[in-house]
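Presented as structure tokens, the chain that follows is alone, the form predicted on its own.
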Amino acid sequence: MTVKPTILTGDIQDILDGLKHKPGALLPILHALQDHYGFIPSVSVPMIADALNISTADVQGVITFYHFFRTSRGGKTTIHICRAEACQSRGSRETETYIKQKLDIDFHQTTDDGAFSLEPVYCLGNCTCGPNLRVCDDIHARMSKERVDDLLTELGREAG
């Protein structure tokens, strides 16, 4: 079981004091606390708005504004699936569709145990052999569904 990291406002300020003064400081911090926590506590929120003298809707438009930017706890594993148009005309959009159907999840979601998130990317370099999923570091391939479940099975999912 992976332990989570408590949400401390010491940690925060700490990533705060040691990136505010940095040109742009924005973007390293949002990257540095999602790298700390999987995510960007709304506690950071205003913290991060007196820090840099923005309002908190300035930070919370960036946060929202970029994808990559969590809000929420993700998954242990997180699956990408490519969006792209290549991916699109080898059959993606049915790909989506069934990994939507078997997680019982949309984009930007997570399973009710904690063991998934589906997050969309828009090219994964792969592009005449899609569609393609990204699991970690791992590109798969012309995914199709039974590919998906034995996917799905290998990374501990039942495939039923």
Partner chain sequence: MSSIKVYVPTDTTSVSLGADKVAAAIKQQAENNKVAVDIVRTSTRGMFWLEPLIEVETREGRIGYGPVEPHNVDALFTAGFLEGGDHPLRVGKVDDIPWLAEQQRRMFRRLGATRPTSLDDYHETGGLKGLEKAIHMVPQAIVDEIKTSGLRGRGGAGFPTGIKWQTVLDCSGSEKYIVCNADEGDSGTFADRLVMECDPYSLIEGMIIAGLAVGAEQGYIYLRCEYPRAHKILNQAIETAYAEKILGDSVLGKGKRFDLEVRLAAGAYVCGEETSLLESLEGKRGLVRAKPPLPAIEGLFGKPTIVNNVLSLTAVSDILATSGGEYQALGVGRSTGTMQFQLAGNIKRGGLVEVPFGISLEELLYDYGGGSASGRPIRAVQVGGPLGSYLTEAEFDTPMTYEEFTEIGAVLGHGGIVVFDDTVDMAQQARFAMEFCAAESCGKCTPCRIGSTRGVEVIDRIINNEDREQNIELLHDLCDTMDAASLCALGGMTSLPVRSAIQYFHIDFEKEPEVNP
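Positions refer to the first chain, counted from 1. Bear in mind the structure is a predicted one, so any value in this text is a computation, not a measurement. What changes on going to the form predicted together with its partner chain:
- Neither of F65 and G91 shares a rigid part with the other in the motion between these two forms, based on the superposition that better accommodates each C-alpha.
I would like to compare: after the form predicted on its own, may I see the structure of the form predicted together with its partner chain?
So it's only the chain below, everything else dropped.
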């Protein structure tokens, strides 16, 4: 499950100091921040700009360009649903609708209890065994409605 530490500028500075020397350091920095906090805290933006000697607009522009980076805390668990063709051919449109109804949220939203967020993803590379979902670093294959029910129950229990 996503760890959610308190945002401390000292920790952010440590991450920056560890990575800013790299050529093209911005993406590694953003990944490190998101790994740590689950999103890119807004307080880090001017600090990144300062460390890399670029403008805050440049940093903001990069964060918003990439689908993977988020600027707010999501739910305890984020479910990425594959929307690409290979999963579609195996019924992912139905799976997607089912999960949205069941959680009563759309993409980029979080359930009221803060348990789940939903994000689209275009291909997890598990294209013979769709519909696929990703939760943390785990891929879940052949996600029929029954398997979605089982997974949500299991995740709900873990988070509970």
